[in-house]
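A single chain comes next, written as structure tokens; it is the form predicted on its own.
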Amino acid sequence: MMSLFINLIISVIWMLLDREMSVLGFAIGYVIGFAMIWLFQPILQSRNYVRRVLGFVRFMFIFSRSFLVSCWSIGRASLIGSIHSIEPRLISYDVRGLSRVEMFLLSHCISLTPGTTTVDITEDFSTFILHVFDTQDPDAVRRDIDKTLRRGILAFTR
């Protein structure tokens, strides 16, 4: 937590030293502050902070890629493919072992990705019910969510 505070202080100072206060100036200050914290990890004892920030950045790239691939596949299936070849399904997805915050993030990332929607969650908070636009293999959808979204979220939350 101290590393985040130091990084934010460096960001604000950088932004204030710039000619114009802007979000870009704050972002540049944040990157400079993060680089300084990364360089002085042993002194500041900030390994966990650095790992989480890098995990979040990786997750944003993973989510962006997943989003674009889903947009492409939905567009291709709905515009080029035959309407009779589309197989929408309701599938279950096991979320045991995740905290409530991780479940919240995962459900929203699933719903933001075109072609999948989190429809419901069981009363014991162990399973999501997902609607998938087009799939012949529900296990492939589960593996893809595990490999991309779930792994990415766990990289910065734990």
Contents of the next structure:
Amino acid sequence: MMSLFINLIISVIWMLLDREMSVLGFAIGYVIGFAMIWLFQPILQSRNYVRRVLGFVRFMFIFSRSFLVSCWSIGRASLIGSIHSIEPRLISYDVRGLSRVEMFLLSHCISLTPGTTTVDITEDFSTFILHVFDTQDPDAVRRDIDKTLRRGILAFTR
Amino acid sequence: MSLQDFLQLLSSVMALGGALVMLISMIGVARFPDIYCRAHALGMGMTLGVTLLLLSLWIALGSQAAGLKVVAAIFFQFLTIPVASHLISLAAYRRGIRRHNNRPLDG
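Could the form predicted together with the partner chain be given as well, to go with the form predicted on its own?
Complete assembly follows, chain above in first position.
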């Protein structure tokens, strides 16, 4: 928390000292501030903050990649190929052990990725019901969500 | 080719790309067999297409004039579109609307 505060202060100061105030200036200031906090990790005791920010950035990259890949497959399915050859399924996905915020983030990211949508959650908040656009193997979809979204979200929420 | 020309070209390409993505997603909405699959196609077209169009607008206006408005617009797109597609699917699921090939849960 303290590290985030320091980082924001550094970026605001950088933005104010720049020739003209701009969003880009703020972004550059944030990166420079983060580099400084990363360098002075042992003094500031900011290991946790650095780990979370890096986890968040890595998650953004992984998510963008899987987003574009699934956009490509949906686009291809809508242009070429018979619609009767696709196999949409409802599958369950276990979310026990996640906090409510993590569940919210996970379901949001699942819906945001084309090809999978969160349809429902059971009454006891233990299982998501997902709709998958086209899959032969439900387990492969679960593994994929585990590997990209779940691990990525847990990297910066915990 | 100056930077100005390059930015203009980039902005045009992104606007065309966004329009193309939306066209493809609308073809998908017309072709796909049931409401869930249509929600997938619609979600894709809205997120990727609108984002590309807004980014092209951002480049065309320059970050000085547009500021954070375009970023805020993209942020709210990404915040609201998944909620809409989730609600459409939830409503269809609760009403028990027919699905393509009607496989049971996990079947």
